[in-house]
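Given next, in C-alpha cells, is a single chain: the form predicted alone.
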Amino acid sequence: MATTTESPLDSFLTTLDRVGASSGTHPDVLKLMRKPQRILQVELPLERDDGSLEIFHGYRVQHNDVRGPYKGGVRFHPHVALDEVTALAAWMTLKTAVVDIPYGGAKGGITVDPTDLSDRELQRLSRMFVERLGTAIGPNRDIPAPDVNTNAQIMAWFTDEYSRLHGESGHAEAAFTGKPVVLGGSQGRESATGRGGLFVLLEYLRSQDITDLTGMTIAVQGFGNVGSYFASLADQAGFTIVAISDAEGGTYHPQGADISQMVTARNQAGKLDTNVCYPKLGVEAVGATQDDCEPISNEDLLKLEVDILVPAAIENQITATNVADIKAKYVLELANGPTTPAADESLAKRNVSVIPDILANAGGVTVSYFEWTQNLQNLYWSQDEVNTKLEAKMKQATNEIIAMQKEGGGTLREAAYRLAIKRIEAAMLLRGWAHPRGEDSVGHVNGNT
C-alpha cells in the first residue's frame, strides 16, 4: 500500500475547520469537536502459550456522544497508534450524523499482527482488552464493532467477556455489534459495509443520469471482508470490475475479472495469487493464460484509467504525491480517510467526484445500529428487511448530501461534513453544551459522561 508521513487527524482538523469556517458553525462547536471526549489507554500483559511474557497496547477513543452512545469499531494491527485512533473515532461521530442514527463516535484498536498469535492467544488478548476497558463500555455507553483484522468471532469473545464481568445486567448481547448471527449478530452485517458503499454509488450515479452500467469500469484496492462483498455485488449489478488487490498485490483483467472465482480462490488460500487468471468467462477459464491478466501494485492499481476507483483498505493512499496519476472519473471511499486534503482538493480541481468516506462506508455502522435496535428489543429481522431498510437509509443520506451540495456549493466531502456539524451543533446547542450567539458559553467538554 501508499505510504505518506500525513497524519490523518490532521486531514481531518484540515477539513472540520475549513468547513466550519466556512458554514458560520458556531465555534464552541467546533471546539468540541476538536477534541476526544476521552481516550483510554491499556496495557494488555500477554502470556504467550511457549510461558513468555508480551506487553500490547490497547486504545479506546470516545470522540463525541451528544448524539448518543460512542460507536465505532476496534482493529488489531502493527500500526495502530493513539493519533490514528482519534482520527478513525472523530470520522465516526460525524459518519454517524450523515446517516442520521442515534450514535457518537468512537474508535479502538490493539497495536498488534493478529496472524502472529495463536487462536488461544488471539482470545485471551480479545478478553482482557475488554476487561481493561471496564465500564468504559457497554449498551447504552460505547458499541465497539469489528474493524480492520477483528471479526465476528472476536466480537463473540468480547461479548462473553463483558457478559462474564456484568451479568444479565449488562445486557451483553448489545455491547457488541458485528457478533455472529447465532449470539444475536443481525442478518446481512457482514456484507453491510461493501453493500452500502455500491447503494450509495448507484444513487449518485442516478443523480448525474446514469443508469446503464454497461461497460462501466472499477478498480478496487483492498479484498478484505468490505473489499470483496462490494467487488461482488458491483459485479452482479453489472458494473465490469478490472483491477483486485490486497495487501501484496494485485492483478489486472483489462476485459473484467471473475469476481465470483476471485472470492472462492482468495478466501482457499487467504490471499489473492497473483499469478493466476480469472477472466470474466466462467468456471472455465480458471486458470487461463498470463496473457488474459497481468500482476499490478496496489500503487499502480490506483493510477488506472477506468471509470471508478475503490480505495478500500487503509488511509492516505491517494496523497499529493500520486494524485496527478489518478485518472479515474468517480472516487468512492470505502476505506476511512484514503485521500488527503491536498489530493481531495487537487481532485476536485479537474472535477473528479469523490464520494467521501463518512458517506461510502457508513453502510457498516448503520446496520450495527440495526443489529443494536434488534438485540434491545430481542426482535430479530430477516436478510431481506435489513437490505431493504440500508438501502433507504444509504439513498437518503446521498440525496440529502447532494441537496447539501447544491444548496452551499463545495465538494461532496464539504457538503457531508456540513450535514454532519449541522446536526451535531444543533444537538449540542439543545443540550446546553453550546449557547446561542449572545450568550455566555460554557461548553462542556466531558458531555454526559
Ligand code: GLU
Given for the second form:
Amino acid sequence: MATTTESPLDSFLTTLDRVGASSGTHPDVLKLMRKPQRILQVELPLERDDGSLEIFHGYRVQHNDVRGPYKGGVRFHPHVALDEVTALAAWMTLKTAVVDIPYGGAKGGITVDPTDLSDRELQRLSRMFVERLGTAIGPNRDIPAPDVNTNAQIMAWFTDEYSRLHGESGHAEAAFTGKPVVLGGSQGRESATGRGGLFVLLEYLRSQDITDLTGMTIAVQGFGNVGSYFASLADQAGFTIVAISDAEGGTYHPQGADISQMVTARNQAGKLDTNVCYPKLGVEAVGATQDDCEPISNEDLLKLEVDILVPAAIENQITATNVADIKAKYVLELANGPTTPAADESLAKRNVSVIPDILANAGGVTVSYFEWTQNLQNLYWSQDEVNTKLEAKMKQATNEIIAMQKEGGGTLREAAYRLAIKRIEAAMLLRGWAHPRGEDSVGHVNGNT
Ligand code: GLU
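Next, report the structure of the form predicted together with this ligand; the form predicted alone has already been given.
Everything in the complex follows now, all chains and molecules, and the chain you saw is the first one.
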C-alpha cells in the first residue's frame, strides 16, 4: 500500500475547523471536538510460543460520549499509532452522529502484525488487551468491535475474557459487537459495512438519476471483510467489478471479474492469487486465458479508468501525489480516511463526487448497534429484518446529507460533517457542556411542559 507521512489526525482537524468555521458552530463545541476525552495506553507483555517475551503496545482512544457510550473498532496492524487511533476515534463520533445512533466514538488498536503470531499467541494478546482496559470498557461505557485485521473470533476471545473478569453482572455479550452469531452476534453484521456502502452508493446514484447500472465499472482497493462483501454485492447488483486487490496487489479484469469465484478461491488458498483469471460471464476460471486479466499494483488500481473507485483498505491512499491520476467519477470511501484533505480539494475542483467514509462505511457500526440492542433485549432478528433496517438507516443518512449539501453547498464530506456536528452540538448544549450564546434559550421555559 502507498504510505505517506500525512497525519490522519491533521486531516480530521483540518476538515473539522473548515466546516466548523463556515457553519457557525459554537466555538466551545469545536474546542471539545478537537480533543479526545480519554486516551488509554497499555503495554502488553506477550509470552511467545517459544518462551520469549515480547511487549506490544495497545491503545483505546475515547473521543467523545456526548450522544451515548463510546463505540468503535479495534485494529491489529503494524502501523497503529496514537495519531491514527485518535483520528479514527474522532471519525467514529462523527459517524455515529451521521447515522443517528445513540453512541459516541472511540477506536483501539495494537501495534502488531497479526500474521506473525500463532493462533494461541493472538488469543493471549487479545485477552490481555481486554484485561488491561479493565472497567474502561463495558456495555454502557465503551463497546469495541472489529476493524482492520480483527474479526468475530477475536471478539469471541474479548467477550470470553470480559465475562471471566466481570462475571454475570457484566452483560459480557453486550460489551462487544461483531461477535460470532452463536455467541450473540447479529445476523448480517459481517457483511454490514459492504452492504451499507452499496445502499449508500445506490441511493446517491439514484439522486443523480442514475438507475441503469449496466456497464458501470468499479475498482475496489482492499479484499478484506469490507472490500470482498462490497464487491460481491455490487457484482450481484449489476455493476462490473474490473479490479480488486489485497495488501500485496491485485488483478485487473477489463471485462469484469467473477467475484464469487474469486472469494471462494481466496478462501480456499488463504490469499488472492493474482496470476489466475476469473472472468465474468460464466467463463470457467480453468478455461480463462492470460488475456482476460493482469496483475495490478495497489497504486495503479487507483488510477484505472473506472466509473467508481472504492478504497476499502486503510487511510491516506488518495493523496496530493496521485490525485491528478485518479480518473473515476465517484469515490466511495469504504476505508476510514483514504483521501487526504489536499486530494479531497482537488477532486472537488474536478467535480468528482467523494462519498465520505463517515457515511459510506457506517453500515458496520449501524449493525453493531442492532447487535447491541438485540443483546440487551435477548431478542434476535432475522437476516432480512437486519438488512431492511440497515437499508432504511443508510438511505435516510444519505438523503439527509444530500439535502444538507443542497442547502449549504460544499462537498458531500463537508455536508456530512455539518450534519454530524449539528447533532453533537445539540447534545452538548442540552447537557450543558457548552452554553448557548446570546439569549438564554434553555432552562427558562414558560408555561406547562
Ligand atoms: N470498525 C468499524 C468502523 O470503522 C465498525 C465499528 C463498530 O462496529 O463499532 O466503523
